[in-house]
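Only one chain is given next, in structure tokens, and it is the form predicted alone.
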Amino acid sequence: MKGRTPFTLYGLLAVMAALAAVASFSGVATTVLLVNLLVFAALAYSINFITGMTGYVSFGHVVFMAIGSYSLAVLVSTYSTSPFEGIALGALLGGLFALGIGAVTLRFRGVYFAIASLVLALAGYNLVLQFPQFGPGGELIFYIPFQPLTVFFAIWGIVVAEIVLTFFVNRGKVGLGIRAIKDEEDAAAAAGVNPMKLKLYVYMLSGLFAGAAGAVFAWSTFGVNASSAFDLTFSLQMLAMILIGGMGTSTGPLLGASIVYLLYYELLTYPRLQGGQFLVVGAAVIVIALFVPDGIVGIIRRKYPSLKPVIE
């Protein structure tokens, strides 16, 4: 694993590289567009270390996205800080609030987990309505001058980031761990693996980047509500790129986001099919998860083998 030339870094990087030249020479509408499928592709990434790599579905991972939109939120608007700082301390909770939850969820398995990350996002959200430091609906509005390219760069390089980390945690020892506790957790921890360990590790990974991707979405729309943050459809739609692009992968994540949100982003264009997007997406979902459980990056490894060193 480790002496083969890392192919699918270098393409993965390359599609990040040109995204950024589009963005610096496009128009604002571009970049915003832009910012909005790089932040669907860190969402997509953050779910990817937990549910992906170990198959814990986590249903309430928007609850880490909310904590970031809330911590840029407060620090922007209360102490009139630089967003890059609202960014770091969104990641930082996200980190520190995924291992004091996985301290405790990740004892459970199965639905068992999925149910309790779903009740964490629920508590969260009425926990949220209850600061009277908060407008109504736990809506925190604040303005800074709209630097379309700055937001692009900030999502940009957390998804390099993630990109980079998801292929190397692959690649490593750890990778070998995470996807041992995918096939049979307890036969792993016979075999000398710490599932604990591993687990609390990706989970942390997974909030970190979450609360950073949050952060970038409530910089990019200039506050955050309760009712927004805490929306369990991007929790949804997280789940859906990855099991789309493909679960656990280093490109699934990427290519999934892209599919999901730019049929999100057609669809509106049509007002009478708003909220057809959700139905499309579930259905391609049931469909890759009925018949193709690997996505298309499995669909393209299994009948090109050739592009197994490329698509990883």
The other form holds:
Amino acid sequence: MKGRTPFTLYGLLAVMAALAAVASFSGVATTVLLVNLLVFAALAYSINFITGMTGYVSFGHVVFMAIGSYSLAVLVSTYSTSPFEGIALGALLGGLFALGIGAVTLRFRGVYFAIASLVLALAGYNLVLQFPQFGPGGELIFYIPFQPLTVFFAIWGIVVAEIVLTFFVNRGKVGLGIRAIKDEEDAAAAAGVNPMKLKLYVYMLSGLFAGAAGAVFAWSTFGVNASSAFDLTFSLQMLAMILIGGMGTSTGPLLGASIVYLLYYELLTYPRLQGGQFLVVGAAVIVIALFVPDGIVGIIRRKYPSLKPVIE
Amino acid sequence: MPAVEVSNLSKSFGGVQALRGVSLSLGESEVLGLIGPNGSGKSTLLNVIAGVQKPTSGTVKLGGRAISGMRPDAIVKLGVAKTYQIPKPFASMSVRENVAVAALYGRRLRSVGPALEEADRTLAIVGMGDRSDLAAGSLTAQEKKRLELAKAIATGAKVLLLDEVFAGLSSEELRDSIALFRKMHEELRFSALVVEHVMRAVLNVSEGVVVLEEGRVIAAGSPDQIVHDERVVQAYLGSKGVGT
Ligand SMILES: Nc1ncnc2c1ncn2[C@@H]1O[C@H](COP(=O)(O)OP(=O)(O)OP(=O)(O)O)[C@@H](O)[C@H]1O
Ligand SMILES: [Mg+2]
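Right, and the form predicted in complex with the partner chain of this protein, after the form predicted alone?
Following is the full complex, with the preceding chain placed first.
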């Protein structure tokens, strides 16, 4: 565990470097596709911090994404700041809300936490509609120059930060404690782990990065509106991504995000298949949940143990 | 000063009074056996001392300092560790990692490396060195019990609360385990409260015995006094006597 060469990290960073090269030297359409893909990856890494690592299912995770989207949209549309300030505020508020919410809801075990997080997302949606600051019907639109490459590097930086953090959290003291909590929370406490402290820490990271990703999402779509910002389908997709890729791992979210994104938005968008994406992704999730609970990373780990250091 | 001083401790679960004003004291390096019929409150007493459950009333002091009501992880860091009667290993993690968690957090180590080394030392002491890399979930019931013991020791605790770690062993295994326990006690000089049904284990490892019945202490004394105590023989040992 200690002193092992971090092949996984090098590999992931190499993939990220390749994506940066492709985005820089190809057309706008490709760059936009990669922005969308990385927004998904950023969200997958974000939910991975809480659900992947601890097993606490954050069904309403979209709420943190929405916090980020509105942070950026309000700053840019009302106060004409740069989008980067919007991302910073989205991350800050995402992290703070996660701390505040988690201090209460992380005390609930299992399905109660999942339901509490779902209720919060619904409450958030209705709350946004009450305040004129968030626009009529919760819709804010802004007009700023179209800069796909700038947006790309914003979300790219976020994903790189998530990859590095995931990797080192998993390897270190917090990672070992978190895995113990995931397996047997009471016994972890009886061994000296403070479960609340560790869960809050990863939930805070989770909220922070979902906020940042949500802000970039608003930037890339030049606005935000309540029904899509709080769309629970996003929560489900995030969960599908880490399930398919491999919960808690540092490779899984990027793998899962690529698969779900490409299936959902690129391959299956022919008119004949409208709605079919749900079926395909849903079926994939069920098969994986039934037969390989640790996702694609789990399959590779079992079939090719020698690849372990490269994919974990 | 005693290591642990329990005063007038009570605990109820809804209508069930599991502990009714239990008092006892455990000296430095003392090994105290805790016996009693099923449901007499032995596990509950350990859970309350360890902070896993909150007392309804009464206090627990560690070296003179009140610890009742504190979180279990805080109590472990002060030096009190318990094992679970029904083992609760971190099933997906290796045996070594299981013990490393206890060393890392119980001893407040900074990083994983030293915790793994501590885990290796502890596993060697309890004779599980050859099991290090197995997933804890795949161990046999007996090995899981021993892993519980390894985790408790790895926290660096000076006070061990052991819940039936000798249960279910064959005669030879029991002999080995008792020898192992004595050797560990010799080396580490911990205090221990040892819950046990196996009389041979209780009589062999403990200097004193406390008997619980329906949440009350009905007798306390040396093993020899206890096996001849009229009330104990009636309440607990029944007509079977103290054979094994
Ligand atoms: N979490 C709980 N909720 C409700 N009742 C409980 C709980 N834990 C224990 N009890 C009850 O408290 C009483 C004491 O239980 P405890 O487990 O402490 O007994 P014990 O002496 O350890 O028994 P055994 O020898 O069977 O392990 C029993 O009546 C039990 O049913
Ligand atoms: Mg018991």
